[in-house]
Structures are given as C-alpha cells and as structure tokens.
Amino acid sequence: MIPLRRAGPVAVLVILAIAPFLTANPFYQRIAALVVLAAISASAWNVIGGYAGQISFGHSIYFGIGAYASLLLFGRFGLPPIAGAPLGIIASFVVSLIIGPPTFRLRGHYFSMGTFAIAALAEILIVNWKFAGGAIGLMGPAMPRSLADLLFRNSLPYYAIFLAVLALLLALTHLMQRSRMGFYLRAIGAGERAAESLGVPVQRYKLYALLISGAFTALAGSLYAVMIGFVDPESGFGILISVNMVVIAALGGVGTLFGPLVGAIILVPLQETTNALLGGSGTGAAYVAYGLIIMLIARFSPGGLAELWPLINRHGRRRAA
C-alpha cells in the first residue's frame, strides 16, 4: 500500500499521464503539453533558484538559446529544428560559464537584479541581430519534409514527447537531491557564509547547479520553437518568461521535486483559459491574477503548496488512528 505522503505526488502523476489521451479537445490537449513544458522550464530553473537559493530572473537568456538555434539551423541550414536542441545546450554552457562567475558574486535581490538586467540586454541584443531575424523573429516548417520535423497535427505527440523529458529531468533532480550535490545545494541556499565555513565549495556548485538548470532551459526553448514553429524576441527572450518560471516554482514550492509540477498545472490552465475568454486582453488579467496569487502565497504559505502537504498527511494519519 502506497504511504500517504506519496499517494498524492503518484496521483498526480498517473492523471498526468493518461487524461491528455482520454479527450478528443485539441484545446485540452494543447494545454496539457504547454503544462508540461512550463513545468521543465521551471523544474529547471527549480535546481538554481530553488535548492540552491539563486533567484534568477534571467533564464529567459536559456529559453531563447534553445529556442533560436533550432530554427536557425532550420532557417539557415535547412536542418530538422530538433536539431538545435543539442547546439542550444551547447551555448547554454558557454553563456553560464560567462555570466556565471560574475554573477555569483552578487548575492540576494542584488544577484536577482543582476540576472534581470543581463535578460534585458539579451533581448534588446537579439531585436537588433539581423542574423537572427531581428525583431521579426524565426519561423520553422509551414509543411513536414519527414518525420524529423516534428510537425503533427495535434498536441498529443508533442505531450509525449515532452512528458518524457520532464520524467527525465525530475529523474536527475532526484538523484540530485540525494547526492552530495544536492546537500551542498541545500546549504548554500541556506546560507552561502555558513556553507563556506562548512567547506563547501560554493561557486564552483552554484556553476554546476546553473550549466544543468541552463541546459534544461535551454531545451525547453528548443522543445517550444518545434512546437510552435516560430519565436520572436518576445516569446524566446522576454522577461515575462522569466517570471512564469518564478511563479509556477513558488507557487508549486521552490526546491521540492514536484512543486514546479504543480505551479504549472495551476498556473498554465488559468493562462490558457484566460487568454481564449478574454482574447487579446487576456494576458493581462491572466498576471493580475499572478499577482493575487503571488500573494496569497507569501501570506498564507510562504514555502507554496508544498508546505500544505505534510498538513493533510497529518490529518490523514489522525483520522486513520
């Protein structure tokens, strides 16, 4: 019999799982595989700003990486867009291995100044490169040459395939979590002087933590791109992408393994539904909302809805004696 404490997390997964398949609504299924891909955004910025406690409003700088070089390989090379996954995790280490170093010696909202910054310069950065289509942006296939394109016509195929790679990421996150890389994370986040003092050697783990949070960023904005078949510097730099990150980890629970999962499954279907009552408007109220939620959050349950859970665990086990 499955313990009460991970009844939940397995429900959630198991729903996860199947109910995309259950529904013939495109819509449906188009938001289920943008929940999914939320939460890899955010179970990857999850593993910098979470564990170790770097709030980062700068991974929009990964998201675009990932996002731009598959469509440029297809626009300039006539390649697969999946083929510029790998090429955007490539530059999401060389960009982490320069921002890096310099960043991590800011520390508290002066580090989350400094990243917010850097995503602002990127994006006035990529507007003007001609190159990359400048502020017009990138499109990807209007028709499938072969399979290695990835054009389908609904969601469905694009669910699986992104369903896997979060397996994969909450996978890592795990092992993570019980290495010595997870326990070094966890004190730095709790105090970066405690953990120097300790012998941890705190920058060299906050770069490790940031190349595989800037990886899987980063192929996040490459798996978006295949899908959506364009980006601009709007959808692949903007700050906002940064934020939706923030704010499914938080409300989710920062440094949790399935709290990013959970903020996206909340936050992404608000968005959505928003957006196609409301139209145009609709992003808007969908942050008006974020707001209120931001919130409800610091003031109610300051660690998101993973701090309610070991509450019901409690209770379940009261009413079970």
Given for the second form:
Amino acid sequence: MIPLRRAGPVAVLVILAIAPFLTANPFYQRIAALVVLAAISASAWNVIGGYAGQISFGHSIYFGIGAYASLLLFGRFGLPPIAGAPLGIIASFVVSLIIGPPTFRLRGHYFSMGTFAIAALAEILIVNWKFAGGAIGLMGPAMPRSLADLLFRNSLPYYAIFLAVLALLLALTHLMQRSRMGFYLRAIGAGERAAESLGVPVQRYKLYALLISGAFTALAGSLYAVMIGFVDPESGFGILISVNMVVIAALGGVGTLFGPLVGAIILVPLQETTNALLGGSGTGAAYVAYGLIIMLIARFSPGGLAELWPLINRHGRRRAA
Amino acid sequence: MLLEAQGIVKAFGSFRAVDQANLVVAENELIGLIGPNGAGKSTFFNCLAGDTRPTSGTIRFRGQEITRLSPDRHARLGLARTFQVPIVFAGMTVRENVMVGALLRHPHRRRAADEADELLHFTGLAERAEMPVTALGTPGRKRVEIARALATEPRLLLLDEALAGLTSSEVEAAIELVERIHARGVTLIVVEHIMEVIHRLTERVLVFHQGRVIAEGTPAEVTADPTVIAAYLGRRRGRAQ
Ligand SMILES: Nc1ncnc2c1ncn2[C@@H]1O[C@H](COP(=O)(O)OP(=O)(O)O)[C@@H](O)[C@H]1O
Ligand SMILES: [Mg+2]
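Swap state to the form predicted together with the partner chain from the form predicted alone:
Below is the entire complex, every chain and molecule, led by the chain shown above.
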C-alpha cells in the first residue's frame, strides 16, 4: 500500500496525467498546459528561493532570456523556436555567473531588492533593444513549416511536453533534496553563518542553486514562447513574471518538492478565469490578488499550504486507525 | 603548536573590541577564557574562526596561516566553534542539523546519518533525534550545536558560553560532556562565566578585559590576581595599578 505521506503527491500526479484528456474544452486544456508551465518556473525558482532561502525577485530575467532566445532564433535565422531552448539555458548560465556573486553578498530583503532592481533594468534594456523587437516584441511562426516548429492547434501536445519537463525537474529536485547539496542549501537558508562554520562553502552552493534554477526558468520561458508564439518586454521580462513565481511557490509551500505545483494548480486557473471574465490581461486585479495572497500566507501559514498538509494527514491517520 | 594567534586587533570604528590579544594553544589543551561581559571574548572567537577578519594580527593553525580564510575553510582544516546564541537550522530535525556537520567529511547521506547518530548518542540527544530542532529549548540547542560542530571532526573546538543559562544539574551534565569531548582528543577553548566550572575543567585560563588579555595562568592564580579582581569589580584603580 502507498503510505499516507505519499498518497497526496501520487494522487496529484495521476490526476495531472489524465485530467486534460478528459475534457474536449480547449479553454480548460489551455489552462491545464499553463498550470504545468507555471509549475515548472515556480519549481525552478524554488531551488534557490525555497531550498536555499534566497528570495529572488529577478527570475523574470531568466524567463525572458528563454523566451527571447527562442523567438530571436526564429525571427532572425528562421530556426524552429524550440532551438532557442539550449541557447537560452547557456545564456542563463552566463547571467547567473554575472549576477550571482555580487547579489549573494546581500542578505535577506536586500537580496530580494537587488535582484528586483536588476530585473527591472533588464526590462528597460529590452524595450530599447531594436534587434529584439524593442517595445513591440517578437512573433513565432504563423504556420507550422515542420513538426519541429511545435505548432499545434490544441494545447494537449504542449501539456504533454511541459509535463515531461516538470517530471524531470521534480525528479532532479528530489535527488538534490536527499543529497549533500539539498542539506547544504537548506542549512544556508536557515542560518548562513552556522552553515559556514560547519564547512559549507556558502557562496559556491548558492551559485550552483542559481545555475540550476535559472536554467530551468529559461527553459520555461522558451516553452512559453513556443506555445504562445509571441513575446514582448512585459510578457517576457515583466516584474509580474517574477512575482508570479514567488507567489505560486509561497502559496504551495517554499522549499517543498510539490509546493510550487500545488500553488500553480490553485492559482493559474483563478488567474485565467478572472482574466477571461474581466477581459484583457487583468493586470491590476492580479496585483491586488497577489498582495492579498501574500498577506494571508504571511499571517496564517508562513510555510504555505504544505504546512497545512501534515495537519490534514494527521487527521486522516487518526480516522484510519 | 596547534594554534598561534599573535597581536590580534579587531576594531569597530575607533573602538577596539579586541586589542593586541595573544594566544598559543598546544595539542590536547583545555583552555578557559573568562572576562566580564563586553570584554571581547566572542569577538576574539569570531576572529579565530574566520567569522570576522581581524584588523591586524596573524593566526596560524597547524602551521598554516589562516588569518584571512573563510569560516568554511577553517572548518575543513579542523577548527570548529559554537555560537553564544545558538543558530540552529529551523525546518530540520535534530538529526538533520547534525548531519549538515557530518556531510563535511562524509558526503554520502547514509554515512553522514550514521555519524550523526553516533554523536547524538554521545551528546545525549539520541532520544530527540527525530524532533524538529525548534522544539528544543536553549540548553538542547546548545547541545545540538556541539554535536554539529563535533560532526565536522575538529582538532580544535571553540565553545562560546556553552554552559550559560543551564540549571545546576544541566551544568553537571555539560561539564561531563566537555570532559568526554576532551578525552576524545579534541583540543578545547571554552568561554565560561561560572568560575567553579573553570576551576574544574581547565588548567590554564586567559582573562579578557576591555579587549586585552590582562592575566594568564592557572585558575587559582588568576582568581587571586588583584588586576583580575579589580576588572571584575569594575574599579578604575585596577587598571591604573
Ligand atoms: N559587530 C560589532 N559592531 C560594533 N561593536 C561590536 C560588534 N560586535 C561586538 N561589538 C562590541 O565589542 C565588545 C565586545 O563584545 P563581545 O566580543 O561580544 O564581548 P564578550 O563576548 O566578551 O561579552 C562589546 O562592547 C560589543 O558591544
Ligand atoms: Mg560573548
């Protein structure tokens, strides 16, 4: 029998694997794909933001790099957008090596503010970069030239691809969690000074975490560009992109394997339906909702929903006994 | 010599928290560090552990200059410490806290867990291994810090007020623990306020006052020293004399 501790995550995965195939409604199928995509970027953020406790508000940089790499390669060189994914990942490594070491010297809120400032700067640079479409942005292919363009009429193929990437990322995170690196990152998040005194090379491990986190966030950006076929400075490098990852991870539970996924399952459908109802992107409403969610989490459950999970389990066990 | 610290100065602005402190430690010694609050003992420890860089002076450990090395390099070389105010890893169990230390020499989780269990047993924490570390009070947390530091397999261990705030029966157990750590072959420097503890544990004591080492000798010698008595009573006469 599956132990109760595992029952929740297993159920979630099973439901995820089959859910969108049960509906023929393209709106729901699209939402399902977007849920998994958001789960990828929030899970990627979670490596540095959750496990290592370095609350980055600058991850939109990585997302934007991935998305722009894909559509630049298509727009300028006619390559299939997905070819931009490896390029975006390589670029993410370069960015991590540049912004990691100086920002890691900042602690707590100062790190968050530092990363936020760098991301805001990146958005301004992109707006003024004519080669990358400036304020207007970039388009993907309008018609599929070959299967490699990954242009599908319905969202299910995207859903399947995203789910495979998410599974890979969660498997890696699970391995990390059980390894020395997982212990070291959690130690850094809980008490940097003590971690150092026990021989943890803090700056080095933060950089490892950022490299992994940034690479998967860039991959999420590329996948987004492949599916949506359009990116502009706001949808690639916008502050809301960073905030989204933080809020989703915080809602589900930072520093837990499945927290970001749970957060995405709850938050993304809410966003998409309210956007559909209010029309347009509903950005203003999103900010208000995020503020509210952050306040509720901070007040009632700083560990996110993951903190409530053991309570639910305990009740379940008692009933079962 | 295991450790040689020469002319250590740590200045915060114009204020010298540590002022020309010297300390030589031989292998297997158990040295006491005493002095009134604010004398600079913790700051001196921070310098020795690489947690803060001394303004001037040099520190050699096992023949190697370590003055400007990072704290993690100190740990790797075999110099471990505890903090006056314990810093535990919230969100982890007691065992996991100790495993973080053990992973330094044993990169594999299983092996580190075994090492951690041995030390939890050694420090009397075995029953609480599975508890979240935050469920422990200050005395328990101080023990976790000791177990964690020992897990890095140090040659020299700096204990900063590891016995402060304990009840008398806890102090008794803690003295016994320090003795057992010493018996394992670990050299120790302990900052301690309770003179009785110093008398029972150590053969050599350094007395800090206003950043300076004002006396050094056996516990009996320093407690009889008029300079030391004056420092503790806070009389100006003591300094002039
Ligand atoms: N980071 C710091 N900045 C400024 N002053 C400090 C700092 N750390 C310690 N001090 C000062 O240095 C002196 C020595 O402190 P400390 O080493 O903690 O003393 P002790 O451990 O002997 O009680 C105190 O006056 C304290 O206020
Ligand atoms: Mg002190």
